[in-house]
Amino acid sequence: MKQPIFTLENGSVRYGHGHPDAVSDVTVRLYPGEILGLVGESGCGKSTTARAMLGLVPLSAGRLTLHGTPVNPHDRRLRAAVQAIFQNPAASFNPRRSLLDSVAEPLRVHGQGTARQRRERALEELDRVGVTAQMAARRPNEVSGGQCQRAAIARATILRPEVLVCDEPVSALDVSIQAQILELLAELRTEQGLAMLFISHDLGVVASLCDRTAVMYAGRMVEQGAATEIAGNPRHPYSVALQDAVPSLDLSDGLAPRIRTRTGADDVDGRLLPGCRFAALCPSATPECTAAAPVLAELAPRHEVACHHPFDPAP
């Protein structure tokens, strides 16, 4: 079986003493040439999860690993190694710069190669993701925003990473330049063998993006397993509830939610309660739920759902 290149294990993320924690325990290995989607509403901890792996906040607990070996978030080789693409293209560029200086200046960081070595990689991976030559010397607010989310999936590569983080790298696109970038980023995933963590709020885009999907909710992982069965089989029944709420196109199909969540409950943050999180909302909740947070377990192979009464989908 393949050893993941890059772990968070266990991590738990708290932003001040008396808070609660962000991220709660949550584990999370990208393999090679695998990308594995991270889904859950606004708020439920993915990017805070995204951010930990990134060094950019400080775990309270856990450990990231790199190739089996702890290392330190302000590690160098972690910073060559792992790379991140942001949902706002043109927030994560400095605006008096041209995309060609800005997908640059990683090589200068790492201080490899002359000027001119460093301006040449640079147009080379800028052609590689289709921007061009003209494109590449003008600034972030000059180009659209998928042009401008291709050199930064260009700054990005330039150094060969092994692991790729992506927070929401579509979600600010239109649809067509939406399906371009993931299109991009699939063929990325192909030639350089890269691991991927793809954080998104669509379902769809995950299940056909991603090999794996972990779910989230409150800052714990709740379900993870192959993409296609979390996509046709969630049992963990707030999954179930995220995917009957994704709208059809298909007016006429009639299908009724399969989970109805307990109304009265919304304003329940679950970091706060001392079961499953999700115990104030779920309509199968029962006092062990309320008593006692469970733990991911494997209902199936490479199937793992944290919930004493998992969903059981009609045969």
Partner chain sequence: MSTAILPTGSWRRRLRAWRLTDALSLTWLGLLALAALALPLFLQLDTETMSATERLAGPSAQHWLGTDNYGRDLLARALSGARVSLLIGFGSVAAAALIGVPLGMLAGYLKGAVDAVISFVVDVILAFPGLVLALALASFLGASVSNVMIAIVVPMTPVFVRLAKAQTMSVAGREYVEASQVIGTRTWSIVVRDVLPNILPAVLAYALVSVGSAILIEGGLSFLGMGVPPEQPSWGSMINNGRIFISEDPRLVAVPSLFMLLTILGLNLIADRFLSPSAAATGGVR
Given for the second form:
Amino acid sequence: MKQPIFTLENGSVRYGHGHPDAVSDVTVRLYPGEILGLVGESGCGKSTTARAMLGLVPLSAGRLTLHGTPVNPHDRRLRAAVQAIFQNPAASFNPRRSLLDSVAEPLRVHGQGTARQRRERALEELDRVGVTAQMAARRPNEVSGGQCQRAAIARATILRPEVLVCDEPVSALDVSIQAQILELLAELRTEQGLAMLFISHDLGVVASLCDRTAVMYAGRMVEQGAATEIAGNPRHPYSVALQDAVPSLDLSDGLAPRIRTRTGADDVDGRLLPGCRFAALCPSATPECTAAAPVLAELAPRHEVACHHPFDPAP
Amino acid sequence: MTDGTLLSIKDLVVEFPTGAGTVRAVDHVSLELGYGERLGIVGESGSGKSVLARTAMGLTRPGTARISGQVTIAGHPVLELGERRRRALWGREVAMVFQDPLSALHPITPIGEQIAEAARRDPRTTRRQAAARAVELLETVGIPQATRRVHARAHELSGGMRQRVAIAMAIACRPKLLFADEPTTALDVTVQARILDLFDQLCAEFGIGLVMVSHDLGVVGRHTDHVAVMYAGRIAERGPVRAVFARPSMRYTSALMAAIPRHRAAEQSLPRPIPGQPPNLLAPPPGCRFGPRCGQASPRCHAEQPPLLALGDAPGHEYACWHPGEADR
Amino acid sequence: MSTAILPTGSWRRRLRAWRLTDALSLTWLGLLALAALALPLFLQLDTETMSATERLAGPSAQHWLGTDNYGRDLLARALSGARVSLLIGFGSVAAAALIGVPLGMLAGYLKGAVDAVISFVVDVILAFPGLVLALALASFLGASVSNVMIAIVVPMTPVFVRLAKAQTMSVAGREYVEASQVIGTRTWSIVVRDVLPNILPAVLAYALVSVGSAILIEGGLSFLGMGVPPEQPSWGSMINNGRIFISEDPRLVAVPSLFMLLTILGLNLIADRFLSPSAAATGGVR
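Okay, that one was the form predicted alone. Can I see the form predicted together with the partner chain too?
Time for the whole complex; same chain goes first.
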């Protein structure tokens, strides 16, 4: 079994006292050359997980490890090894600096090369992701979202990191451009052997790009497995409901919803429930579910589900 | 007054003068929609889909744009009407649901009052009737405990609930036509599914005609009868949804479908990107607007703008392409 | 994507209208600065010569704006007053901003204990009535230009602290600041490179408006006899002096008032330019 490069072990994050955990006891393991997709709806804690792994929010419990040894979020090793791409392409660049300046910045911060060498390297890196020198001279609000996100990828990879954390990197882009960026990320994984955490609310994007998929609901990880396995055979009722809800281009009638969530419980905050956080909406919830929270357990090889009554496709 | 068509758009052109030149956001678009029918307008950002819907409803101000062409809603010539008569149409003949329900709702007025106020756009409705109607409407749009919820304020509701309230306001005076501009884009997919079901239910129950503007082909697929795909201000392809989805003929449509990632595919494959970027509308390419990004483009495509041609098999299925066919997926 | 579709017709017209007032404001302020600062290098402004025969004389070739009750040239005194007003206006605002903005940025970026201490001091100073403070300073330290400036800087600094803090907090939450944190940029570098340039337009706009208020405060203090010493002409002391003659010859009050009005209006109009949406997009004046 391969060693993970970067992990979050049993991590919890709480924003302020008196609030429920935004993320509870979540473990994320990133392996070289592998993309882990983290899906869920708004407020499920997927972005908070990413921010915790980047050291942008403190962990209230759990720890980060890099190459098997614990690191604290302010460790310089982490800053060189783990880089990030954010959702809003233009907003992730200082509006007053050219893209080129911003892409060269990591080299300056880590004291590499002369100003001239840094510029050359930045232009090289930008060229590799498909941004011309002419575009690179512009400011972020003067180029398209796709160009900006390419530049963001160049900035994230210029230090040759081992880990890339992508927080909704294609959500702000049109589909035709989104596919371009996905292709670029897939190339990066293959060429540089990067380990990636890919956060998205879009099941289709995760299913087409990632090697493994993890599904989060109300601050907990509810299912994890190979991306094709999660796409083809989801077992947690929430994963099934999520997949059912995505409108498909296939209009054949075979795609009727497999699970009907309970109505009238839309406003229930799952985090406050003592047992399974999906229990209020789950059609197969039993007293057992409201009493004890299920833990992630292997249902099939490399397929973990946290559910007392996993969905069975062929009952 | 009525002649069978609910919405008729004829040769509509909308241009915005900017500092750098004129942007033609909508370029000679014609569309028709019958009573009780549902139309999806799909396109990426800058395709003109939103401008088209807003102009058709009479929301684009003549001061900011040059508009030519004709728009008729239930027999009313929208573009020729004065400000007052146009306003009189809103709510009673046609209404709109926006992407962000929070900006459409007043932050401190209770939602019941806001819905009642919308119901009072019909002068025959009394204050008492309007208040009762507010409760009834909240039930219609699927908000539980309506008698209690009328006192709630917008910020106390979830995103999906807010959009339901916005829909209740839109249908308060039983309009014949409803425009929905990216109504579920700000919502989570599970919530989106329920809002889309609500639109289905309202159209079926009250015979409301629906124009749904969306960037998401999938959303339009299961919840409209007809679809119009827009690219750079023009209609690239249109027709019955099933026909267009089964046999996308304009190259942009097929490329767009191939660019959408599949979430339930048996085998993993990356979506196929469309090279390049949407055209700069200040200097659009000659001929077919999609030409520079199209793998099949011939010299003719770069010289001559393809007209909308009828495809034999399904009535109403039209495409604007010199070299139609499904992209090799 | 690259084609932003904006309803730009009226927007552009508004921009053009702004440019006219901008030009007028800049011209006035430029001429005033030139006359007040450069002219004395070439010719002595005669602000003091009294003349019994020319008391309250109307405009003439010799005295373009006429003379005051002592027969002193009004234009020369108004221009000399401009020197005092501009010095006090720009000087005290510069001092207040230089002290206040760094403190505000520290409070806004570091938060926690640093913020608590700075904010407490700010609240204490702000709770102190500004005019009383100025009057107290003037009466204890005596009337002089530097004391007037101190009296203005003390209550003005906390406002800059607050402005800079609020702006910094909003900028610090943006993705590009997080992006800088992730690449390992040190805090001071983030503050200088990412935060400062992006809060500057708002700070500059407010500073320009503050120059106007500083000039007004100076005028008020001088009018009360607590500001610039009487032997030094300033707009405030000129108004104070002309007050007695307002019914006979309103010119004595009108001339310095008009100078003050045009100057402050000009400053405010230019400040608006920094806050207009086009300026926000391009980063202030291009």
